[in-house]
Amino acid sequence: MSHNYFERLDRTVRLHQEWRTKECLNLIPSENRGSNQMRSMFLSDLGNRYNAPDKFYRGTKYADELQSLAEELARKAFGARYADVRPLSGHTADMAVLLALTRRGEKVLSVHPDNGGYPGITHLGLGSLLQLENHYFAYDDRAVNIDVRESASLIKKEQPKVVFFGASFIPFPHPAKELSAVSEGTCVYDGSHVLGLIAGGEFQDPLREGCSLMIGSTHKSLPGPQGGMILSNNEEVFSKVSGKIHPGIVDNIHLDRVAALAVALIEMIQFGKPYAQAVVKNSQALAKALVAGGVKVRGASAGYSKSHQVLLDYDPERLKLIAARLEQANIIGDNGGRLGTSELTRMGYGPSEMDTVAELVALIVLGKKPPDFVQKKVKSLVKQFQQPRFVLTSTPKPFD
C-alpha cells in the first residue's frame, strides 16, 4: 500500500515538474524560477534542524551563522542596516508589523483590494482579526497608481497609525516619498512584488523614501524561495516589529529556506541590476507589443508598466475567461488579468521574445486561434529556453 502512494506521489510531483518547467510560459507575476544552486539547499541536512534566539536548542553553531550571513547580505542588497530574515512569508511580517505596531481600534491605511490591494492587511484579513479600523488610498484608476494630492487630505483628516505602500498590483512605483511626508504614523512599504526591482535600483527606494520599514515575500520579483523579510533603518521600529517574530509569530524559521534566500540575495547583489532592467524593459516591451496586436492593457498614460506586471484591461468575468483559456494553450497566468516577466526574463528571454509572447496571448485573448493550436507553439518555444539566467557560475555539489 505505501509503495503505491509514493509512485501516485512521485507521478504527481514528475508530471507538475515536466508540464510547468517544460512546457508553460508562466506569466503569473507571484512567481519566479530558482537557480540550481539555490534549490540544491533544500536538499541539505538543514531541513531537518532548528535552532532559537534562546539559544534552547544546541548544535545550532553553524545555523546560527547562516542565518547571520543571510541578514548580513539582506542588509548589503538593500542598503538597509537592520535585517530579519526569519518570517515564513510576507504575510507574517505583515502581521508581526500590524501586531507591534498597533492596537484595537487604530487605523491603518493601505490600498484597497478592489484596487489591487494585498487583501491580507485589510478588512478582509489582519484588520478584521486584529479589529483594526482599516483606511484607504484615493486612487486614479487611469494612472493605476495611487492619487497623491487626495490620499494627502485623507492622511492629515484621519491621521492612521501605520499607512502601507505597496501592493499586489503594482506596475508602477507608489508615491510613498510625497505621502510619507504628511504622515505622523508609520510608514511601512510591503514590497513583496518588487523586492527584486528594488534591490536592482530599477523601480523605488522605499527605505530613503520615507518608509521606516520595508517588509515582504522572497520569492516574485526576488527569484529567492518561498518565505518573507523584515528591512529597516529605524532601529526602534525595526526592533518593535523584530521582536514580535518568535516566538509568537515564528518558531521554526525552515533553515533551508534561510540558506536557499541567501544564495538568492548572492545573485541579486551580483547581477541585480541587469536583471532589474531587463525586466523592466521585457514588462514594456510585452506591453506595447499586446496593444499593438489588439489587446487591451491598463496604464497607458504613464507608459504602460515600469515593473514586473503588465496589467489586462478587461472586466473581472472576462479576465477570468481569458485566464482560463490561456491555460488551456500553456500560458499561466491568474484571474486578476496580471501578467508578469520575471520569470520570463529569468528564463533568457528578451524584447524580441515578448513580442512572440504578445502574439501568442493575443491570438487567445481575441479569439484569433484556438488554445490547442498556440499550445503546440508555446512548447515550441519553452524548449528554447531552460536554464536560468544571471545566476551564479558554479555547480552545487550534492549533500552527502
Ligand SMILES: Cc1ncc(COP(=O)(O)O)c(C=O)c1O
Given for the second form:
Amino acid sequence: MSHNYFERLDRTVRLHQEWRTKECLNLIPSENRGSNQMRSMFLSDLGNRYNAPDKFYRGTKYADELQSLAEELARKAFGARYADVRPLSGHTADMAVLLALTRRGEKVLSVHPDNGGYPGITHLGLGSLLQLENHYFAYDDRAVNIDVRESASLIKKEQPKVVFFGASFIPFPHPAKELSAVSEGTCVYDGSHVLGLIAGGEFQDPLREGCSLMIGSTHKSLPGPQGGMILSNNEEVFSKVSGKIHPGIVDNIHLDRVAALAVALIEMIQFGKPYAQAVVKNSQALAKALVAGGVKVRGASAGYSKSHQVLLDYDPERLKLIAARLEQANIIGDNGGRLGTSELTRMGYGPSEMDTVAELVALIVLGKKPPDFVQKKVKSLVKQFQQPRFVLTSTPKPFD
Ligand SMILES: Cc1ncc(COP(=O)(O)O)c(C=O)c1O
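Could you present the same protein in the form predicted together with the named molecule, rather than the form predicted alone shown above?
Below is the whole assembly, all chains and molecules, this chain first.
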C-alpha cells in the first residue's frame, strides 16, 4: 500500500520535472530556475534543524554562522545596512511590515489589485485581516504605472501611515522618489517581483529613493529558493519590523532555504549585472517581436517593458482563454496575460530566441495554428537550453 503511494508520488514528481523543465517554455514572471549549486543545499542536514534568536536550541554553531553569512550577503547584494532573511515568503515579509507599522483603522496606500497590485496587502488580504483602511494610488493605465501628480495629492490629503510601492504587474519602475518626498508615513518597497533586477542595478534603487524598507520574495526575478527577505538602511524602522518576526511570525526559519538563498545572493553579487541587463533586453525584444507579429502588448508609450515582464493587452476573459491555449502548446504563462523573461534568460535564451518565442506565442494568440503544432516546436526549442547560466562554476559536492 505505502509502496504504491511512493511509486505514485515519485512518478508524479518526475513527470512534473520532465514536463516543466524539458518540454515547456516557462514564462511565469513569479518563477525562475535555481542553479544546481543553490538547489543542492536542500539535500543538506540543515532542513531538519532548528535555531532560534534566544539560543533555546543547542547544536547551532554552524547554523547561526550560516544565517549571519546569508544576511551579510544580502546586505552586500542590495547595498543595505540591515538584512533579515527569516521571512518564509514575500507575503510573510509583507505581514511583518503591516503588523509592525500599523494599528487597526490606520491608512495604507498601495497599487489596487485591478491595476496589478499584490492582493495580499489590500482589502482582499492583510488589509481586511488587520482591519486597516486600504487606499489606492491613482493609476495611469496607458503608462501602466502609478500616476504621480494625482497620487501626490492623495498622499497629502490622506496621510497614509504606510505607503507601499511595488506590485505583481510591474513593467516599469515606480515613482518612489517623487512620492516618498511628499509622504510623512513610512515608505516601503515590495520588490517581490523585481529583487533580481534591483540586485543587478537595472531597475530602480528603492533604498536610495526614499524607502525605509525593501521586502520581497527571493524566487522571482531573484533566482533563489522560495522565501522572503527584509532589507533596510533605517535602523529604527528595520528593528520594529524585524522584531516582529520571532516569535510572532516565523519560528523555524528553514535553514536549508537560508543556505540556498546565500548561494543565489553570491550569484547575484557575481553575475547580477549581466543577468539583469539580459532579462530587460529580452523583455524588450519579446515585446517588440510580439507587436511586430500582431499581438497587442501594454505600455507602448514607455517602450513596453523595463523589467522581466511583458503584459499582453486583451480583456480578462480573452487573457484566460489565451493562457489555456498557450498551456496546451506547453507555453506556460498566467491568466493575467503576464509573460516573464527571467527564467528564459537564466537558461541562456537571448534576443534572437525571443523572436522565436514571440512567433510561437503569436501563432496561439492569433489562432493561426493549433496548440499541437506549436507544442512540437516548443519542445525542440526547449531541448537546446537545459543549463542555467549566471551560475558559479563549482560542481556541487554531494552531502553524505
Ligand atoms: C508584489 C508581491 N508581493 C508579495 C507576493 C507574495 O510573495 P510570496 O509568494 O513569496 O509569498 C507576491 C506574489 O506573487 C507579489 O507579486
